[in-house]
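Below you'll find only one chain, the form predicted on its own, shown as structure tokens.
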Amino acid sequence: MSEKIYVGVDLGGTNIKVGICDEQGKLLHTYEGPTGAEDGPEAVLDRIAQYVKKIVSDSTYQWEQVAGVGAGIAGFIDLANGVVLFAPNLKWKDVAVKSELESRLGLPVALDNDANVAALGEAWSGAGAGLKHIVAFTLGTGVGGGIIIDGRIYQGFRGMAGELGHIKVVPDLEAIQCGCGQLGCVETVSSATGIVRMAKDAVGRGEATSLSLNETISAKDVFDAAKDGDEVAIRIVKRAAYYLGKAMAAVAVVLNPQRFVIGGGVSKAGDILFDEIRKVYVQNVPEVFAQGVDIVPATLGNDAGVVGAAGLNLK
């Protein structure tokens, strides 16, 4: 049995998801268990090692076939040294994850942030499979991103590359402050949070809409209302798509990816969002940057992180 397998760890604040992938990036087995972040980093690292050992022992594969373990973590990471500098959802600061897990497992361990590994997962065996140059946007509570060049994550000088949600696209007169402290980031209008904020503002102004503050408004509610012809909701969706398309256009003239992959909860909106993004993108790039480039929804869903983490050890 010489086939290599790759183990990925998606470390969340509540749960740890572990998966085994084959050499083609096919997810073969998964296991999920509690994080128990309140017990501190040492206990969490013990659990990760326990879950990795369990998933391999429960499979038909041998420990010797594991090429390495990768972990995706939401936070700021010193990639060169494998240290999590700060992970807000875990309340971790300066945790030497790479060396600690390597000592527990006796295997090579690689780390990256959650958005980068999700992009790598889509590039390996998801919506970007077979392509070497893709850019992924993740539209959820915020806007995350990942850049894949020549099949590998592009990390930049300090591992900060791919913070696509902080491309400033909204004009100052219309801009609001982003969580990063800057004004006008695409995250403020194209995330689920931004879409809900614009909807609440419209309802609060008394605009004629089927949306109501008497109920908890979600991004899905806004998209559903737009599909039903609600003019306020349509305007909000178009605004979110417009600035996302503008951000993609800015990325395109620098990186020239073959495909943009959009994941996260907001990406489930379908054609009402994607058609508008594609239109805006084409309008904002020179024609040569539009030729052969497509904008598609992600396909791996919640598995993107664990698949991408497994792929961190691809050679």
Second form
Number of protein chains: 2
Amino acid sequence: MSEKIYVGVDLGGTNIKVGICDEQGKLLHTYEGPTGAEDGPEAVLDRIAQYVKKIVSDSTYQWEQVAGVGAGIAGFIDLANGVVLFAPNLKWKDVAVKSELESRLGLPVALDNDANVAALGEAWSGAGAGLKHIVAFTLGTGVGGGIIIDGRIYQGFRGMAGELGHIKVVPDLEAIQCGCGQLGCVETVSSATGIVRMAKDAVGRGEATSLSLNETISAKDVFDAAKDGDEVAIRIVKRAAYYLGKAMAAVAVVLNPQRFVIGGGVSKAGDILFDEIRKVYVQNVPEVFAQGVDIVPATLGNDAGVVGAAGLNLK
Amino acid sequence: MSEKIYVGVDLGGTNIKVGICDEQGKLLHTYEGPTGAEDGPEAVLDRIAQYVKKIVSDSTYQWEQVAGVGAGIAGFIDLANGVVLFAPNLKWKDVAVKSELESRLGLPVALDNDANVAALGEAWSGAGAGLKHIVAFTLGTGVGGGIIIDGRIYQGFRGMAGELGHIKVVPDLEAIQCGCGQLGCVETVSSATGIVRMAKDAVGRGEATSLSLNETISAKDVFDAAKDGDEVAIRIVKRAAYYLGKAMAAVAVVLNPQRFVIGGGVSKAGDILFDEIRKVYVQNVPEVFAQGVDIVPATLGNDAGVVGAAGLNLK
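What I would like now is the form predicted in complex with a further copy of the same chain, since the data block earlier showed the form predicted on its own; can you produce it?
Full complex below, order starting with the chain above.
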């Protein structure tokens, strides 16, 4: 029998990206087009099916070689039934994505949320390839997480495992409210949003910094300023790294992963961020949880979503 | 073929307890005798083999029905090789328990640490029976933990997963040092040792309490005083429950278990402890992690170790 291929769909608010992976998780082809969420779920589902058919027919592979189609979606998903319960950036509520795509494609379809899917991508053929126990953090607008055990996403009782951004690490009296309603989640500090908030606060207070509100401050601006020696920016980067390192220490004693993979826009900050995270992590775990354990940047970049989505149909 | 039975060994510093379980994890017979750790590992291993042979021959079961023997041991274990690396209460270092017992018994032998084994016992036929995602805390001299997924102990990269007592929850400036070398682990506050320490500190400071140093204070004394309305004791119980609830909230967003099972001597305190833990837990997790999730006392008591040890050979 000929080689199987796996098709992944990264369904974003603006664009739909589809990709074909081989059995080793190597991304062979991608195709990207507009989501057109304003046309409603039916039109978006039609478009996904069209993109999936197109990328396969444009390739050297046959439709019969497709083992399955996976889709990663930012939102809450009823995994048992393959229903997107709520996806704010698509304005979707209770959309039966699995059954709708299966009927359009005649193939098995699997769903998961974007952070889990990105983690699976990195575990399959990215920074975690070949390892059995991987925990991934995605530092973007929020802090996402994914737990990959033996190449599978660990879901827990209600599919909510790996919500690592909601580990509460900031002491109560220093904490601010998170989008989840709790106080002091690591997401409030270590996400791009958290970093920008701290920077704006510092500028607003008139602290001595090269950062300014004239331009829209981004997390990258803060990291760039920190690299240039701006002490306010350095303090903010250290704070983001500190609480992320503390959250990782908590995850370590619970799960004892071999590798932490950190992706998302914020992770592009490089050594200035990673050196600090590693230092805080090692200081906050018993030694056995640091031996042989590493903390590395994700390697698939924006492709992690489409690769991981493709991997949802791995047996 | 006749029914299989599972033999468990709870190897303590003072006594060895062996038990026979049926395929549903029901404990049918137990036999207990002295460990005699002072005679050295060889003698203890001989004694374990002797007790295992005795309990089977005294029963209505045949030796051929024994599916395997499991042993729970307080200490660090090299799971891959079945070697006890270090067991302080036995004064053991690098004892090849698995191979030594297998050669004495001619049966497969599996090992794990006492907290994992107790968790497995509760998940098999105790407070977690029938559920797929269980997290157990054992509140004794320390705070042990065990993660049971689909009826198996989750071990992680180096077999150190589930070291839940070392989740750091006490704010740094309030923290004391834990046996693991870190500061502020939940074990420093929510174990029997932590509760007794807080009580002795309060008495030593001359606080207005019915507790006294004339007798040796136990955790039970503190709970009894709290039930009688002693405000110092109530404050200590609330503190122990508060930090345990915070640790459980961290575990929840990582693993999303369906049930938390709390065992060990401290768990016998009953509602005064559990009501407070539940309150703190619910306050500290996003709502989805509280829906359908419960926090219950262990039901197997001191038998959890022998039942869970027997369960190590479940396929």
